[in-house]
Every structure is written in C-alpha cells, then in structure tokens.
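The data below hold one chain only, encoded as structure tokens and taken in the form predicted alone.
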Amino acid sequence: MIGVGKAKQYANVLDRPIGKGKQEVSLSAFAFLFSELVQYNQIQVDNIAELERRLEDAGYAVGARVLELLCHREKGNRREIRLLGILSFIHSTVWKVLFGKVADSLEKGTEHEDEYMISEKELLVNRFISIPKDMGAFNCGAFVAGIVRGVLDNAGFPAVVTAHFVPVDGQHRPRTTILIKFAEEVLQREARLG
C-alpha cells in the first residue's frame, strides 16, 4: 500500500504538465457567456457590420490560442505547411475540440481558385441567439469566422474569412457557411511546394 493513490507533487504550478483535463463546458454556460459577449458588443456599436467585426476580433484571439494548444497537444509542436492540411485540421480537429463534432462539410469554391467553404447545418453560436427584426442580416457566425481566421493567420495562411447564411430548401433555419479567401502569397507558396 505504499505510494498507492499518491500524486506527484510540484513545487510550482508552471512545472505541472499540461493535461487534457475536462474538455466539456456546459452548453448553458457557453450560451450565457456568448449571449453576454454579443450584448456587450451590441451596446458599443452603431451598425451590424461593426458588431460582426467586433465578434470576429474576439474569435480571432480564441483561434490563435486554440492553434497553440492543439499544436502542442495533438501534433508535438508541429504545424501544417500545406493548404489542404491546415483546412483539414480546422475542419476536423479544431471543430471537434470547439463544437464536439467534425464540421458538416469542407468544399472548394467553384468560381474562384482561392476560396474554400466550411459549412455547418446548425452552428452552435447561432442556435441560442434570437435576432431582432431590425438586425435581420446579423450572423453570430462572425465569431467562428474570427476563430478560423485566427488559426489560419497564426499558422502562416493569411486569409479573409467571413460567415454567411445560406438558405436550404425545406428548412426553417439557414445553413451557415464560413467562406475562406486565401491571400495570393498562400497560393503561390502552395504552387512552389507542388
């Protein structure tokens, strides 16, 4: 019985290993905090575009931190250097950590070579938000677009990332599409890598 159940003691909190810990947050707690974030920013702005920009900026900070954490935990401090690799990483790993499941789809744009889309039938941040009639075009998916932009920028893939509602036949709620438009330098680097 010697040493049974005895945990290793660390003199400093910084010496402790980064464990996975409990990876779930109560859905009601998240919904409440996100609602407060939206309400706080809504008071600070005059129009919908500015509100979406502020939500995107908040998401950008989250995305930068998520990339650091996942690169450390999942990849042994290695980062993706290929375009499809980083998109697959966001579509599967990042989405699963943030939303508990892989995104519904990842598609390449048909009209432009530099556009990719991540689609989600019912995005978590849009699920519990009721939008007033005077803010009809407001999309809380801007927060998730900011997360995606934060991951991409900090991984070395600068892009313009926006969230859009796409109507679906036979469904009351529209699907949310995160549109990713990569900078020209990313496409040139990808062409050089072959």
Given for the second form:
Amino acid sequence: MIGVGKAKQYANVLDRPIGKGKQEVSLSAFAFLFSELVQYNQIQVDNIAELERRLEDAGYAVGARVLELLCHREKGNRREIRLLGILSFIHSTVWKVLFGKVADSLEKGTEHEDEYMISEKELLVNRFISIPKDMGAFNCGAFVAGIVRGVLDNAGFPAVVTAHFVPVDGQHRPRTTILIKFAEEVLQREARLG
Amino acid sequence: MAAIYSLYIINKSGGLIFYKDYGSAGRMDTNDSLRLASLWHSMHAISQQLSPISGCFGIELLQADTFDLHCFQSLTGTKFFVVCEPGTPHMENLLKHIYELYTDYVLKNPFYEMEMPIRCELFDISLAQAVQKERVSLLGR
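Right, the form predicted alone is done; let's see the coordinates for the form predicted together with its partner chain.
Full assembly next; the chain just shown is listed first.
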C-alpha cells in the first residue's frame, strides 16, 4: 500500500508514477537560460527571420511534450476535438502550467474566419528583454508562438502561429498578441461537426 | 531641485558604460564623462592599496563642499556611483537598488554584450522610476 512503511519499489522505472514535481522554478534561472538560448541561436544565423524561425522550432518541441503531459495529468487522457475546446485548453491550462497564470484574453479575429488571438500584457519570456531598435519587429515571443503551434499541431489542429507587438494607447510598453491562423481543413472539419 | 546630479556605471576595466545626469549642475559632455569615469576607476583602485585598514575594497563615499559622491562596487568589479547634493540620504540603498535593476534588465537581456555601453529600454524606464521615487521621498522630508 502506498504511504505505509517504506515507499513501494518499482521493478521497472517505467512503472513509476509521474509525480507532479515542484511547481515553481526560479524566474531568474529561466531568464538566464532563455537569454542564452536566444544568444546561441543569434550567432548561428544571418538574419532576423531565421532567428525567429529557430526560436519557434525550439518552442514547437516544448509544445508537443506539454500537450502529452497535460492531457495525461489534467484531462484524464481525453482528447479535444472542437476548436474552442483546444483554444481554451491552451488559454487556461497550458498557460497556467507554463507561466503561472491564465492568458489575459482570447479573441476571435474580426477580418478572417480562421484567425484567433491570445493576448498578454507582457509575456513572461519577454520580461527582462529589451529589443534593440535595429532589430525592428522581432519578438522573442516567437518561442511562445512555437509552443502554441506545437500543441495545436499535435492535437490535430494545424495552424500558423506568430507573435506580434501591438501598441496600446496610454501605455509605453506594447501588448503581445499570439496570432493563430488555422489551416483550411480544420475549419472544414469544424463546420462538419456542427 | 534635483538632489541627485548624475549617475555613472563603469565596467571592470574602467570604461564608462552608462551615464545619466539629472540636474543642471554637473552636466558633462561625452568626453568629459568618459574621462571622469576612468579617473574614478584609477582612484578607486589606488585607494584600495593606500588604505590603512586591510581588506578595504575602495572608496565608498567622497564628500566635498558642493557635492557628495557615493560609490558601490559589485563583487565582479562593476562600479555604480552617483554624484549628489551634500547630505543627501539613502544613496547607498539607491545604488543597491540600481544594481538590482542592472542584474535584471541588462544582464538578462540576450541583446546586451558584456562590458559594452548599456542600451536597454527597460533599464532606462525602471531607472527613471527608481530615481523619481527617490526624488519624491526626498521632497517629502
């Protein structure tokens, strides 16, 4: 019985239960690690678009794994098949686990049917980062966009995800918006499901 | 009335990496500020040798007729010093706070090259807030 006497020894390491682990990580430690990730990629590329793509790919790997883990832990291995379902899963559960809070807002795009936006006043990964003027519209939030793309892709909702700065009146720092553009097949499937 | 005249940050080799002035008194052009920074760096190093007390880390406070100079040296040799009106209180705490802002918004910035001049927007913003808060609290006395 678990909890009585000494802990139960598992013969096979794969049988051990996946513990929840420590919920908190030092923000400074993460900030330094992320800063090093950006610097490492920066010295290997020639232009900004390539850097953004690399950060996104790094995030994609995280997203794929986070989806598997959270489906097992939080949702009891149930699969999301509806668009709004997977979006609110990302907006609340994924954000809560990764950044300690739910995202600020989830909106549907007004111009196009296939666009959705997750907004955040300031992404955790961007907290200590000041983009130099000569880098233009580059956003380290591309890493988070990659995470979202990884989750969506592996859940069966292929999409193009990008991160943008959106200036806000009255505030010096712009807001960050993760723009999700779903593939055609996702919308068709959604329409078929009613 | 600005009780703080200017703020300097010098790297471990004595080069000026950040300079901001807040008052009309003691305003300097670029060359003069660079000269002052390397002058202070050398004086700080010499004072370590001259000190009659062993284990001295260098000058922390210099008091003159028209100004005070408070200096804070981090363990890595980066020096933060502020030139202010004589008798301004709480400068050591302000310097420690600025050091914290430096570690946050400059050192965690992937686009900042070590020992180079600081050009970080977030550092400027939070520094301005810190100095403003200090100014307000000084006026309140």
